[in-house]
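So this first bit is one chain, no partners, the form predicted alone, shown in structure tokens.
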Amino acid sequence: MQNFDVVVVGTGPAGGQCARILAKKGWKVLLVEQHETFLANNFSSAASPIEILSDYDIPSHCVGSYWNNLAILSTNVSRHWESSESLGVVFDFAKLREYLAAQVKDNGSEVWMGCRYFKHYQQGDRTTVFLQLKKQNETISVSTKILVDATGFARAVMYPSKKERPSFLKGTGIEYLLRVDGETYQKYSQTLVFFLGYYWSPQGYSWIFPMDDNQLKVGSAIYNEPHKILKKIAPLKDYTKQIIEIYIQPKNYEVLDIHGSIIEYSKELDDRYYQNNLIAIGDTVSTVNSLGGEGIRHGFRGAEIACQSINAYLKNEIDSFASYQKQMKEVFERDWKQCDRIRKKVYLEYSDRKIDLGVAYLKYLSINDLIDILFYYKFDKFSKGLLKYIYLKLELFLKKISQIVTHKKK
């Protein structure tokens, strides 16, 4: 039986960065993915701001496009803003992943591809792990003394009986992985857009991502919570091909991908953290933001901080994961909360007219404020918008009363 320090199960940003970081330490580091190519769960739409390159070290061969700009439509409004430079990026989710991986082989670490978690036992102070491998269809058993749960929604090491998992919000999502002609293509070349409101994306939100090589994502997601006007939409691949069909009108395309995904979320982030030695990050513990379905900067994040608990446990510094817990909770839980109050409110309760008015309102901010309330949550930036509008609104009223009063007189 090999022995590790740390098994990291799935191979997802917060997986991969988690184990990263650890065999950059020197700790003897196993990831482990289920899937025996990292192209077979190409699945995350992987929009994020340029400075994740930065701060996560990210090189530029993981990125599948930069983009510049920044369109927002509801049913009957549509806000557009540009800029000269890059503001971010679309990742080649498989490349940024494989590029993950090949940094923990790289620090001595190793990797198994086509390996599935099955089950595990605690023994003293070291765990065993079962690992299936799809290839020789067996079952083999490492030692290690850390196990991590980076599986996401599935949280297949943290909850091995589904009796266990508590109550989680559920979002659906579909994409569809189009190349398209050359010139539909430099339309959205360097623009991210998002779409709100009944008529593209009732109970969610819809996207356009550009990538290289005339490809573009365009994908709809949902959230199984009841609508509190609406008692019925359409099935969720249908406002994806509306968008296809109706708003981008490519004048010929070929459907590269079909592919979906789920999202189980705790909206109050009463997750299981860890349990003696083992323990969970990224979706696994809700990194992922409802509001926007943004995970790989939050993945990163997380795997950050529980990487700092992980190497104080291993040099027998602490002998639990609450810190990691407790330090989780400070950075996520206020705004994840504000961003689930938010998302309810938009996607479940507001009328056609309210979304309208909320993207009018865009009108008047800036590309760094929409970054800024996109990004990095800072709400207080929209209320600039709706002063602006409020402001100019009243001055045409009064400018109107000023023109009446004047041909009274008259």
Ligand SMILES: Cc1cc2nc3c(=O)[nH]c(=O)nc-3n(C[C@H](O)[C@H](O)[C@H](O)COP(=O)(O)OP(=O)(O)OC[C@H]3O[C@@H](n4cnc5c(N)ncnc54)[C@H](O)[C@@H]3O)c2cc1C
Second form
Amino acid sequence: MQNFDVVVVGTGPAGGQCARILAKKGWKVLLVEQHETFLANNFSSAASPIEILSDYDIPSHCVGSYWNNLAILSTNVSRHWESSESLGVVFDFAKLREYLAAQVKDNGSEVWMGCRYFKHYQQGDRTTVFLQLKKQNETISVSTKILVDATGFARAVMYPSKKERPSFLKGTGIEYLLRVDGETYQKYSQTLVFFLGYYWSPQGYSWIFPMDDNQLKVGSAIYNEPHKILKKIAPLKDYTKQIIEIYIQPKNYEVLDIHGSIIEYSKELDDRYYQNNLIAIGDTVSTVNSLGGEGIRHGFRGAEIACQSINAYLKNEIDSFASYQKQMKEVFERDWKQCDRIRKKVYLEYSDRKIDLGVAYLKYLSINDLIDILFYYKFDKFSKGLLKYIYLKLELFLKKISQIVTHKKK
Ligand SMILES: Cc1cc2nc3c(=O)[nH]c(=O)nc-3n(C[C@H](O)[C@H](O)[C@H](O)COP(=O)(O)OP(=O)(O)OC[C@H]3O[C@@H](n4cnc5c(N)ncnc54)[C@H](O)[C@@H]3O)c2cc1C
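Switching from the form predicted alone: structure of the form predicted in complex with the named molecule?
The next block holds the full complex; its first chain is the one shown before.
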């Protein structure tokens, strides 16, 4: 039986980043993934703010496109912001994960694709992990000091039995990858477009993100909870198709791929973070943000925090991952709970008019303020837009009154 310091299950952003950091530190790591290739589950829209490249040392060849502009549309309102510099990226999700895995190998560790985790048992300070090699149709076992669950929403290692799982908020996303004609592509090539409201995207949000080579990612996501006002909505893919056919109206297009996935998110962040020498990272501990669905950057951040503890554990400096859980809560809990409260209101409670008004207020914000709200959850910036909106409305109202009064005097 082969021995490892760490076995990481799942080559998503969190698992890849965790395995990469530990391999770089010289630990003997095995990274395993159930799919044969990174294209097999290329599900993520993968937009991030630009800092992700420098913060996590990601090279430009993983980038599908850069974006400078933002647009937000609701049923009756549309707002658009431009910048002369790149504010973010849309990753090629397959290339990003492939790169992380390649780094694991470059640093002397191993990556096994087409290899499915199915059970483990802990014995003393070591764990035996059972893996199914799909192609060979055979089962093998390996031994490790630490086992990392990075299986995303599946939580396959931490919760082998569904009965033990806490209740989760469920969301579903579907995305069409299109190749469009050059003229259509130019309109969207540097812009992230988001759709809200009952017409475009009831009970969630939709988007158009650019990729290279005349490609656009067009998708929609909903939260599978009852809406306070809406009783019935159309199938999710109908909203994506509506955006393609009614909003984008490409002259020509080809559907290259249709993919989707779900998120399962613990609203109270009461996932299990560790159990003896088993530790969970990424979406397994709900690092995806429920308001915007951004999870790559946060999965990286969580993986880095986990690696500090894993490193200390392997060096016998600590004997429990309690400090990891504590640190994760300190970093995520406050913002994540606030985002989730807002998510519930915007996607599941507000009237369409209220959503229109919210988007209208955004007019008075700069693109940097908007980035701070969308990606850094600084919601106090929103009231800046609201105050400006009220002030301008009041000014207009007073102007009208004064015109009426002057007219009457004449
Ligand atoms: C439609 C959609 C759009 C999104 N758009 C964005 C976006 O624009 N920006 C952003 O930042 N985030 C986005 N996200 C969220 C983001 O993709 C996730 O938060 C992120 O991928 C989570 O990373 P992870 O490593 O925790 O898990 P995952 O990426 O889910 O990786 C888990 C891996 O574990 C593997 N696995 C599962 N079970 C087993 C097993 N038993 N054995 C072996 N392997 C196993 C899976 O195959 C998978 O490769 C989106 C999500 C969806 C669904």
